[in-house]
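The form predicted on its own is given below as one chain in structure tokens.
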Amino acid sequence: MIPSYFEFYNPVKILAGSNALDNLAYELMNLGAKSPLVVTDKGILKAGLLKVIKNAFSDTNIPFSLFDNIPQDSSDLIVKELSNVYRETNSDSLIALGGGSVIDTAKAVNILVTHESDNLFDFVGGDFLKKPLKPLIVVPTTSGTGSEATGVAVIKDSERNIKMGFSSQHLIPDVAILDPRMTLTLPPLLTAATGMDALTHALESSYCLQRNPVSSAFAYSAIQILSNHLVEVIKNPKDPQSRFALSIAAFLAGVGLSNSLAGIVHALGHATGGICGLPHGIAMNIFLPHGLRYNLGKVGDLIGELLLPLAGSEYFSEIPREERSKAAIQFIESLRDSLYHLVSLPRTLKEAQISKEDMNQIAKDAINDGAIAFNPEEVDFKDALNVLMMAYD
């Protein structure tokens, strides 16, 4: 069903393909940036990926500063520290080299330095940013978060142990550079987790309340690419073409998510990550089939249509229409089983060593998460707790 009114926005410039990073200096000059701060983490340095950035600047007069201490689960404390580094180094732009935590941290830093503020939580929620931010170029090193395409950032409140969301069109990066060299060293387990993160973005944005035909087109393409390539990449991690395919899929899913937003799967994932430190991609893998099943009563037909990009036209045509939604969920569960056998990606909260003692607090935080507002089926505390218990073992 086509909505009577919808909006779609995706201003990010995409540079994609082999050696795409060679254009980095040119893109900075186009943005009027002369002194970028490169934001990354220790794992990126260890993998040697910073060398590619340095090579891109080798024939230019552009100096850059470096901050390489972003943790896996960033917080307001890191954002404040990095904002001070930005000011002390007289930087005028940001380059985020890394996964979701690095990219979201760079976005949050951009909020503070643009607004000359030290209190990040003055800007929590949607559309509290009233002016364009500093130039931001994103170079993803994982194929999952899609943050290079979204106007969303999630940062942990270190005092309350809660993940806080920030949403604005001004948070969308200026340029996203998808270079296959940047993901070739990604370990198999992290590849699987980030791949399921991207798949969750695409699936939830296809049936949640703010979906529209344009965002769904991006999401459907992402689902098809991920279904065709995720397991293949795990089996052949050095295949640049399959790696590149996953990067494209993550970007497409990010565009879908940015415009349609998510639902109960993300709400539960944010809450579990905030309370238990569960990595986001693992949380998405655990909660995805349960979130789909919870919403069958309201959007069963839409979920059934997702069987086509998931399993292909031949299998789709063999399944009666009334059985397609359950078949789509079964396909995802089969994919999770494959990933578990290949890289031990947890499928349950028990496998992820999450304690049942945390269930009540996770449920409380989940129903207050911004993503829950866009879930097709209403969710209260009891509902969230029931889904958590189903996901436990």
Given for the second form:
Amino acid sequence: MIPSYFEFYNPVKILAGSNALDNLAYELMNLGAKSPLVVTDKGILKAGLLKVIKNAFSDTNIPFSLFDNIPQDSSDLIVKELSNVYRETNSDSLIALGGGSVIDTAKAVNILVTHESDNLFDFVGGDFLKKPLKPLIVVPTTSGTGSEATGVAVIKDSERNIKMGFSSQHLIPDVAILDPRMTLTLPPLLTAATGMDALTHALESSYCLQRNPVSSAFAYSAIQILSNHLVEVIKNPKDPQSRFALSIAAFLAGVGLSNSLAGIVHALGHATGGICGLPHGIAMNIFLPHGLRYNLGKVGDLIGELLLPLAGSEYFSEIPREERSKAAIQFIESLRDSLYHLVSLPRTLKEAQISKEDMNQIAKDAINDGAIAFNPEEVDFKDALNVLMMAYD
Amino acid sequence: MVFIMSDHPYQTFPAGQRRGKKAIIRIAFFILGRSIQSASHFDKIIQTELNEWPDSFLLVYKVFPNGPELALCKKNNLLKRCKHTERDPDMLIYIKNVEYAFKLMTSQKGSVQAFIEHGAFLKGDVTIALSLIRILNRIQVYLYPRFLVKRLVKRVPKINMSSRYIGRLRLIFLGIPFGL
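Could you drop in the structure for the form predicted together with the partner chain? We only have the form predicted on its own so far.
All chains and molecules follow, beginning with the one already shown.
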């Protein structure tokens, strides 16, 4: 059904394909940037990916600064520290080289340096940034978060141990560079987890309350590509074509997410990440089928339609309409089983070694996570706890 | 429509006013503010929600950019209507235009729907915004018949019949007129 009103916005310029990064300096020039700050993490340096960036800058007369200390779960403290680095180095733009945490940190730093502020908490919430931010170029090294396409950043409040959400059209990066070289070294377990993160973005944005026909078109393409390539990449991680396909899918899913937002799966994932440090992609893998099942009563038909991009037209046409939603969930469960057998990607909270004692607090935080508002079915504390217990073992 | 004639090959139109709808929104804000104030006295679940809010928390609803507004402050675990001239609010919920605010305040749209349809935007802690939505859901059960509440919320909060009618009578006879 077409909603009575919706909005869609995606101004990201995409440079996609082999050697896309070689155009980095040209894009900086287009944005009027002369002194970028490259933000990344230690893992990226260890994987030797900085070399590709350095090569892209050679013969350009553009010096760049580097900050490589972004942790897996970035917080307001890192954002503040990095903002000071930006000022000290007289940078005029940001290049985020990494996964979701690095990209979200760069977005949050961009808020502070543009507004000449030190207090990130002043900007929590939605649609409250009133001016364009400094140029931001994103080079994803995972295929999952889709943060290169979204106007959202999630940063941990180090005092309260909860995730803070920032959303604004100004947070959407100027350029996303999807270069297959940058994901070739991503370890198989991380590839599987981030792939399931992208799949969750695409699925939740297709059936949650802010869905619209434009964002669903992006999400459907993402689901189809992920379904065709995720297991293939795990089996053959050095295949640049499949790696490239996953990067495109993650971007498409990110566009869907940015314009439709998510639901209970993300709310539970954010809460579990905040309390137990469970990586986001693993949390998505664990909660996805349970979130789908929880919403069957309200949006079973929509979930049934997702069987088409998930399983292909032949299988879809064999399944009677009333059984498609359950078949879609079974398809996802069998995908999770495949990934478990290939790389031991946890399917339950128990497999992820999450303690049962944390369930109450996770449920409490989940019903206070912004994503819960966009879930089709109402979720109260008991509901969240029930879903958590189902996901436990 | 009033417009200013000039010698230029163009016309300049002053910003118009929708006084009628703004007046209705003001009245609705008043009723909503008093209802929240009153329900926070007697509804235990609303009190539990408010327990999690920081003391002296200031919440402002405002119609963008200069329309009617409703300010509520937390004092002694109660939400009370107040003025907010002295300091910036801790949470600001902007309703994007008068037409949308009219639909929202006349219950043609629900609170969550306002965010889904980009009719409202929020500055502040989303945790408290979600708590506020749960409070508003309960207020609507006291104020409106069930068939109307079902259109506005995802799931009608459970309040037993006697509490619902006692609460409704209290809002009508004490809450809205006197804020008690």
